[in-house]
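Given as structure tokens, the chain that follows is alone and in the form predicted on its own.
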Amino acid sequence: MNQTEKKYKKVVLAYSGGLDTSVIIPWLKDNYGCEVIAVAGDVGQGKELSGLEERALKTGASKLYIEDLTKEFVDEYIIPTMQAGAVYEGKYLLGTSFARPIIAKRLVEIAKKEGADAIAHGCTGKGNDQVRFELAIKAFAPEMGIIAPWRTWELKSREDEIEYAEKHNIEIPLTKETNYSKDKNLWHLSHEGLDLEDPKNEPDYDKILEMGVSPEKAPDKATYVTLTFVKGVPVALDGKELDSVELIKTLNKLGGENGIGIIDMVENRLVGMKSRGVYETPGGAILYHAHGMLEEICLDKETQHYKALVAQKFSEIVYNGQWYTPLREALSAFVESTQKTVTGDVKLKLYKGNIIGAGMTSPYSLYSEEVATFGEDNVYDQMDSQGFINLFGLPIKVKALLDEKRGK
């Protein structure tokens, strides 16, 4: 049966206000007959969100949600994540991909309470998000209809897009001339389209970005920040203690300044292909940066060595959408056990979309001057270290006499 041959009564739609879903909306009705809830979730996209609710009224829906859900995003979501030390393919920092999965946890709540028998979303056939918000969906609603007309409609393209929308009279917040797209919440800005296609073209960096600015264009002088974690959880910046979001928000702001977190990259997406995207992430770019430098002298060798496998396949289950699943939730586990001891202040400098480090202090710290140094000591005997490599040594020592042997 074609997907648009099932009938649904009430569709909840996973809505942003932008192309794709403003299109959605007519588009449902006309073609399933029912109705349309609009769900916004706040993952703290800001002035997006203005004017929400007229356009969706506008364009169809019966209501519209606006579920601020940043708090528990920060929490829940980013400091775990940040703690793991998840980074997808070495450079991207998993803002649009742990958004996706409290959002859509949250359309199933909505879509229970409003006795709704699908769930719309407007991602494209072709992308991750589709996954990720899928399963989702499956985890808390395993027997809820699931439309995405990408798959399905007419429409091949978002020129295709703007044309219906302009056929329909529907208005739109933006033209053909600035059609990327984007995702945007508290932790990052993603852009992805025209120009930046062509792995070849240098992003235009004045044109595109929106949280700060480029680091040629930053300040001469470099700005100073110091950052107190407890347990592996960011309090306060400059001995001032702050709530997590606004916490956030002023490292955006500072790193913005200084041209921090601005990445150009072409990453494998989980469907197959490869894609080309600028994200900038200045706030977490500084966060994960001086969680990291932290660890360093509070975690020992192997489980700061181990730690480091887990965030590769942390950061790969996050990408491929499985937040709600047992290996993340048992990972989490482990990462959280990790952090018991990463409590201290970190300093750093932001120069020119650098972050350079400027010193750290624990009450944990498992570095001894005393033992490292390249001064008189009393604690190490340094005669020790020839029986550690005639020990450590040995198997090479033995290849090397039994080749002689053979004549190798």
The other form holds:
There are 4 protein chains.
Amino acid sequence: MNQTEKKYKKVVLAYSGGLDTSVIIPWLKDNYGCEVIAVAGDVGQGKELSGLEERALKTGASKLYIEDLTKEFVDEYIIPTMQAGAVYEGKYLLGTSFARPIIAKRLVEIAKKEGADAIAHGCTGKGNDQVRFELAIKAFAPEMGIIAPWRTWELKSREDEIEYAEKHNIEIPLTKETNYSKDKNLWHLSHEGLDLEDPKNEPDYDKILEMGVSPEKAPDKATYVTLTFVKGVPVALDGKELDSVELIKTLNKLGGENGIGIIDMVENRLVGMKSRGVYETPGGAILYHAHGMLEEICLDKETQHYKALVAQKFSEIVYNGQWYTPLREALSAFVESTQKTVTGDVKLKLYKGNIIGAGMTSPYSLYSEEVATFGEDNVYDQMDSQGFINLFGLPIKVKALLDEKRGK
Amino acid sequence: MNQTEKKYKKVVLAYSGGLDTSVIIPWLKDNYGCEVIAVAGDVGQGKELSGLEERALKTGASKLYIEDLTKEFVDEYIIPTMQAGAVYEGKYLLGTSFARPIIAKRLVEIAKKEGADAIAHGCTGKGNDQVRFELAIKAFAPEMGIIAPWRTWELKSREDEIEYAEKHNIEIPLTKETNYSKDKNLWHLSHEGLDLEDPKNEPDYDKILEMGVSPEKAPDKATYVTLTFVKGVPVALDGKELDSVELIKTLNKLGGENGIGIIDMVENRLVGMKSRGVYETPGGAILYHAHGMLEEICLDKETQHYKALVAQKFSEIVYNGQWYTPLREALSAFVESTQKTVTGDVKLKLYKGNIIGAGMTSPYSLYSEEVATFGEDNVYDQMDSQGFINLFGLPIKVKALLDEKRGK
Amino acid sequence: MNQTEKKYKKVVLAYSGGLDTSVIIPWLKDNYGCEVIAVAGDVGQGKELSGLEERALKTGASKLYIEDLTKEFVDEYIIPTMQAGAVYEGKYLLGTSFARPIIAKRLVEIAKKEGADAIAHGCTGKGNDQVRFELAIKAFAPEMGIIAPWRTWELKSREDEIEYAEKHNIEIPLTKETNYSKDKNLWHLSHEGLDLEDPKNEPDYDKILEMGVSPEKAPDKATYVTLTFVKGVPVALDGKELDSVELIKTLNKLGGENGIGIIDMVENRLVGMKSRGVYETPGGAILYHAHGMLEEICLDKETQHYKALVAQKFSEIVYNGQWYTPLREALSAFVESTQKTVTGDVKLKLYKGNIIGAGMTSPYSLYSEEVATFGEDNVYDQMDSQGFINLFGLPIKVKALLDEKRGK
Amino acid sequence: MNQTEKKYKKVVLAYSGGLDTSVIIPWLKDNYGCEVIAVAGDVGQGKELSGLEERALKTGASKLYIEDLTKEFVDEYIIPTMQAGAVYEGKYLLGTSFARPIIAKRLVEIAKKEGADAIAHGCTGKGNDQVRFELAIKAFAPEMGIIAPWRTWELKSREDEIEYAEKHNIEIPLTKETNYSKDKNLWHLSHEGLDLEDPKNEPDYDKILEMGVSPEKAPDKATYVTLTFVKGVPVALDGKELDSVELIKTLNKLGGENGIGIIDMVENRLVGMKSRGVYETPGGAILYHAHGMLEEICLDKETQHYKALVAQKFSEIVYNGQWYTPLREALSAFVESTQKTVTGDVKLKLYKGNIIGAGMTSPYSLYSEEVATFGEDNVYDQMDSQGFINLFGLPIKVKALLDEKRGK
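Moving on from the form predicted on its own, kindly provide the form predicted together with a further copy of the same chain as a structure.
All chains and molecules follow, beginning with the one already shown.
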């Protein structure tokens, strides 16, 4: 049965107050004759929330929820993913990917509380976000209706939307428009569209960047920063304990000023196409770097190598919106187990786009000055190498001997 | 049976002309009463080779071979590894790792030609290089004797060596000594030891760097460079066809000047310990970056993701000195198959340590302007997303429905 | 745009002569007013092909192609997959999975030759086969129309089909019906549906099995068989060279008689649901077993272990119908490289469902009697183990020493 | 420094009462002038322990500890490994591998309590067990001395040992000798050596087997057994709750009688060589089979597929004796997380070497009769497949379109 043929009485909408979701409210009411409850999930996008309620009600919503999810976002989504070392396709720090599940979870909670029979979102039919939203909805409310107007309505462009808004007397929100398609939260800001759509174009960073500056515009003098981790969790900056949200905000500022965390990539979307984007993750880039350095001294080789494989899977799972799945949970259990000893201080030098290690220490360091002092007799006898090589190389030697015999 | 109890008549020595190998020649003659043939494998270390023969003979060698392996090194080892995207522990571009096998292979060839019964090398007993040398020797001459003086002799320090040299009237080679332990070839320069031995110390790059400068010392103006690849092989720079060796030399110069390709890491050695090193790979860093970018548009998602896993294994195999093994060959077959369409131009901006993508094109791009013009009907129907999400999310939905039924 | 709204003039149909495809012919003509060309791809399903042409024409097809794909199926699909050791979810030998791509490829070839503008198949909308067919069609004819009546028509059951057939005066093919849903080819026979739909039911093998008997019904006396492989390709049986098709037929007979190759599993379909099936692959089970045994002596450990990981990916790719993709090709390149030394004889004892190794030999065996005779001095010195263990265990020891120091 | 040059005052010996360890006691006293404390770790090997103390003391030990580790062995080592689905090289159920770490851990505990300065074991220098013992010792007592007489002493054969025993007036233990080298515990019995050393020989199972019979000797009538799991732990057999040790004993009996769990393989030892062995794991084979079946219905696809990769790593880690490592712990955390829903009943038919699924049920089944009754509208719409295929196949289609354009 076609989606729009279904009947809904009360719909919860993921609401931002921008053009798209402003138009969706009357469209939902027109098409379903339903009540619309707007929900704005705050994951640190830093937009003006004042006036949002007025706008939502004016546009036809019966109610607006503003939900501050920032702290939960950082502690339950960002940090576990950073601990995993998960980076999608070697570049993307997943800023949008894990923001969708947490918002969707809250949408479901409100929909259940309100007795709504459907949830609507403003994601396009070509992107990943529709998948991430809907997978999370299915996980918590498998029988909940889902409405994705962009996949079904007749409005095919921004112009169509504006016309629709005017026809319905909806005040069009004024936005400082670069016209790039953006997604912002505490962790990152993404840019897509326009000239970026052709990979042959060099991004015009001076026009694009908002969280910081390009390396060229960064100060000529380096900034040093020291991060302290306890069991893989960042807890202090330059020796001062900081709440995780504040810590990321501070790193965003430091990173942004120093031209750090800018990524330009062509990525593979879940829905089968490639897309090009520019990402700003200034604080995130610093955090990943520091954490990775610390793991170099705190994890043993076998754990470090296998964890790197797990990281790739973790990144795919998060990118695909499969946060609320048994596999993500099991991978998190793996990661958490590895973080027991990831404790210590990492000093970094931030300079014009570079994050440069400037020394680190850990009480759990497996590379400790003290190891050297155990002395050769106790820990390392160079003659052991001969035996090691002989056995490690045994398969090669046997193969070569047999090849010789056969006159290979 | 103890190694040194064995009897050898003619020994081929991996010779550099430095202090270690200068001392090893008389030591071998003393201990085995054998003839020593010195072999200097040139993999682009760029040292003075003039006068090397005189020195070798003076120190007691009966002959010196100088073997130019540079071209083979680039085409048969460096480029295939770069195509694999192999980076050890996410950082190290394997500069020393694949230089050892190619030298060892030539050592065996000469040893066989000369009728030698053993091969000697000057690697310490704590490092990876002994393994890499010996594995390669076993692969080509499984019954060849192997002599590793550092594992067995009584000389425990540089001072012991100097004393030994003086006692044997060996002229000690004068070297500009920073006293870091170094390994240099066309691809890279590594630094270990001294203050680097404690990870808490920030490297003093101005003192360390030789192939280039630190980001701070790099020019204030960016340099642009365009690389052309054909089937994963770099063939031209700024539109000018270049031999692969020349191309890397040019990239080394450009990269070095712009503070690029400097890595500081604590790595896990094959022999079970962690060690800290600083690597300079200016040209290599540029080449990997450009190649990786091109793969973003030329490889499909499934290939790209699986290749990233293969890359890690490839890096371990190379790092461990297992170049001449069936697994490395099979992994190379995989990689080669993926490179069929990795053809195109990549423009990069080099600026104070940063490599910044500045546009790319490929006749095989899977992200092509033309795809957009196929039109929606032909290639992408947004309503397809609904079906996709419903099936992709089916396991999540079924699980949630069942959980509900069970009153989870 | 809805599929059925499209206009097609000439449609090529994957035709079996069964009820489904017999009904599809008039349905296509009714709905599209198009000419229908039927194509029967023979992959060894062993059905009567005599009379098929008459039936196709009578039902309304303008032409019938009967294409013998058996030899290509074995050599280009079955054997490379068997060499990979690919087994879906540890059980399924992929019998249906790789039959679809080869048939679809031929459908495209004929469609192009005939100037058809669409290809139709009779797969249901709940299964994997629709995906496999359509992915292969897209690979060779991306703009070709695809018609999947089961996803769109109003016939919801076998009864509906029979009624439709009678209304259109189509002679209903008489089939010996167990009413399990089956797929048969040279490699296997699958059974789904009826009592199998509940995993709590024990399969009634006596009723289900067609290619052989259950272990209980197998002879009390074992059958021995010796297989000869050259570079991973089976070339002889009991010392007699056999064409690959004949070889599999013979193994099917031997395996079937001895109750071998029966699998009962709940598998995860690509389209998101679990399904339960019983598979008969008597010859395939024997071939995989023999080949795997031979690899135990012909492959080195590193290759063997990594190949086992590749095998899983290979199985997923084949199961998902992604045969004609760069990743499948690259994985095949990997596999092919490993098969260079997989040559030798494997003797097996077949007994009431068991395949029991009964000895094997290979000129490339890395476990050769001769290795033992190289003597300890040359190949293995037990004292080497001490060095090996000390270095292999170094990370554990260092960690423990540090833990002790910290008073863990 | 050579091992035997070290001085030890009190040595704890892993003692079995067999020829090897009986000879080692006087040898240790001779060579080190040390006190020897014998420790027999009982992991269910089922040997006579009566009289063992007398024998140990008579041979020169100052004390004998008999440690019953069976329950801990099952619950902390066997079951977690079975839950992981870990099978070394696709065949070996790791019976010896995880028995060594648990014994070594107890040896260390006793050594510490007794103030011993070394631990001795009777493993040969060619096998895996020396590694497994010593890695575990290093993990718990990194500075403890380790003595491995077989790697150092002059006794090269059984005959040498007997001669040594006679010279020292040691009563030689009478053993029923097939002369295969064996290792037995609750979980398995392994056989190596003699005719098995040549892979071309068919094993003479009637001579070899001790825990059960060959398929041919098994009863003509099948045995049915139902296993109940709760969160991956087997808790009942045929509806009767059983302690885990009793459960395995019962399964051993049932499996052995029915010719089940016999493996013949050429495996890759950690120390670089291939070896051939025959393993009996009757109960283990049944347990793995039942657990794997249950996971088919209780785990979702993504978890199931990734867990299969983890299983391989897990098997290598266990095989290599790396039980007490951060990676094993992290892998176990992953596995444990997946077991939350692995609850249910599995019925099996045991028949002449075959384990045949005979139905299963689970309250957490993701393949439940009830799913079907959710109806099409709610859970599965066949038209969704079209969208799914279109997006899943999009990369293939785009590539094909581009290839066409380029006139591929």
